[in-house]
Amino acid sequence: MVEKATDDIRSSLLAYPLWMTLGWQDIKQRYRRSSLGPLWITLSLAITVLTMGFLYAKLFHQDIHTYLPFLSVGMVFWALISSLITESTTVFIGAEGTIKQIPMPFSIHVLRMIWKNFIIFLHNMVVVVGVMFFFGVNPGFNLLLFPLAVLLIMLNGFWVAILLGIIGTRYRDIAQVVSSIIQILFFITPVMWSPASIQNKLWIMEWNPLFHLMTIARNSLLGGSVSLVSWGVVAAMAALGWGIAFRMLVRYRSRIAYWL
């Protein structure tokens, strides 16, 4: 069983031409016959960031030159993280037809979903680059940590997709539960507001794993001190999560098709 689970992940990673093509096809299908195509993703986010940026800068009495870059990075990474989590619950359900008709590693469907969201993330990063350039944000040497931050987020997204994908296939209500939890986490994660605003109760955020994901993402793009605690927490999440997800894959891999 362990060998089959290991071979499932290894074979899926080696089949990158397949899941990369399928992921891109998902995006093209979503924007089929659209004039701008995937650029609607970037345009929609840009409008949201600009509107919320100027509004909340006034409400929170923030300097627009620092708040808008802060918000744009937060919104882009929140879109990536929340999509990876919510879509994980239906990653196998959405591929039901393929799973029942074509024998292929289950992890291919996970990688297909991750790759699709990564492409969307790259589209959204155009907004961040534009805002940073306009306001003259210089991350310095912290920019070298950006690829590592994205890689760690994707690694965590991989095990979350396997874990929630299996649970969501067995228990269909999980998708609604996770979606509700994500909505709550949005308000208690510093996406729109700065952690400095609740310095006396910083421990509340430190128990939120999404806070640490946002921290390593923001620090790598906006500069500032490198939080070794957040980097350690995210790395530990990846190690512990992969241990749990792999055990789930070993035990329940053969049942996924029967639960669909």
Second form
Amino acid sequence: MVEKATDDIRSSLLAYPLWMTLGWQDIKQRYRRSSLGPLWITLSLAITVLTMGFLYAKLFHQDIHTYLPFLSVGMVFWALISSLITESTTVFIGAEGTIKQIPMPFSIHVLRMIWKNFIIFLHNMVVVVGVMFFFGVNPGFNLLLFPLAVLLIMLNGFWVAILLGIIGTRYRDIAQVVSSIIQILFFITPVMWSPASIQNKLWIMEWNPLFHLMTIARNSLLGGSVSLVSWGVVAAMAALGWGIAFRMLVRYRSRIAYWL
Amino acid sequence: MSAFIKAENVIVDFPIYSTPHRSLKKSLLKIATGGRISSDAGGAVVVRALDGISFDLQEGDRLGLTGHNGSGKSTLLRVLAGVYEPTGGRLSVQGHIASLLDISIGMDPEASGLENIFLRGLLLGLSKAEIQKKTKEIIDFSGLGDFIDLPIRTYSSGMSMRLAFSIATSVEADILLMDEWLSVGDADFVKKAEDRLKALVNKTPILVMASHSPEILKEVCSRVMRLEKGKICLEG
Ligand SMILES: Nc1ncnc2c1ncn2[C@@H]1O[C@H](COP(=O)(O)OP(=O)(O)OP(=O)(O)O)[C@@H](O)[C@H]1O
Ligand SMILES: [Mg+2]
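Could I have the structure of this protein in the form predicted together with its partner chain, to go alongside the form predicted on its own above?
The complete assembly is shown below, putting the previous chain first.
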């Protein structure tokens, strides 16, 4: 059982041409009949960031020169993290046809979903880079941490998808629950507002795992002092989460097809 | 190593979740109310689709499955394909499996015929180089000509079946699984397809095929197994 689960993950990673192609296909399918294609992703994010940036900079009395870079990083990473989590719940349900006809390691479906969101993320990063250039933001050596931040987020996304994917296949209302939770998290996570601007820190803030994901993302792109606590929490979360998710995979891998 | 299939007492139970079982909220409420006695207390209803199936297949064997609707033929094929892991018993399969159970799965209607050949090929476990080698032959056989560059949503149903068939039957495998003898296209194509399928069956070491037609079973298979409520009731 343990070998089969390990093998599921290993052979899925090795089948990268398959999940990379399928992930791309998912994006192409959505934009196939539009002339701009996947550039729509970039464009729509740019519009959102600009309108919200100017509006909220006024509302929160923030300097646009610091607020817009802050917001663009926040929005791009929020888009990544929230879609990784919400799409996790349907990662196997969405692949029902394939799972029931062409058996392949289950993690391939997870990697396909992660790869798709990674490509969208890269498109969105164009906006971040543009904003950073325009406002002359220099992250300095912190930028070296950027690949690590993305890798840690993906590693966390991977175990979340295995865990929620399995639970979501068995209990179909999980998808609803998770998307409601994500909507609430949007407001208590520092996406639009800066934790530095809050005088009375609420304890709930730092118990929100997404707080730390946001912090490591901003650490790497906007410079400033590196928060060891946040990097530690995110790494610990990856380790702990993988422990739990792997156990779930060992136990329920062979049941997924029956639950579909 | 030569291909074989060895099934020992294979059992498949399908859990049937009525809507309440699918819902976490209901499951939690059930715990909260202290587990009232009900017909499905603790577990869901199960359907036993396969009930102690045993057989051995070596290279050269052509097994035909027959039996009433719901007797477990398709389920057995899916177990052999690796979709369902048996809930009981043992199954060992050696050899590369090609499944013709649903030949149009994984086709993207917005993508062109050519892109679909590539997609399907990847799903079937072929490498890019292997797909490229087969592409021309697939296009030629399908007879789609220039249509191959158009999205398959513009195809007639017969045209997309031709393409699916041409791709699915271009595989090389040790074990071939088929749910009913495939027959696609118009009169001309049916004949061509028939020859191609026969050639494929002949060159594949092991065949397992479900069919309701005694003539086809007699023509293609060397052994026939009749299923009845998930059990083998007749072999010969
Ligand atoms: N996914 C599933 N969930 C629940 N029950 C199933 C599932 N698939 C099959 N069954 C049950 O298993 C039994 C065997 O079904 P199966 O499809 O194998 O029959 P079959 O012999 O292929 O029938 P047919 O001749 O109609 O194709 C049936 O009672 C069916 O209701
Ligand atoms: Mg059937």
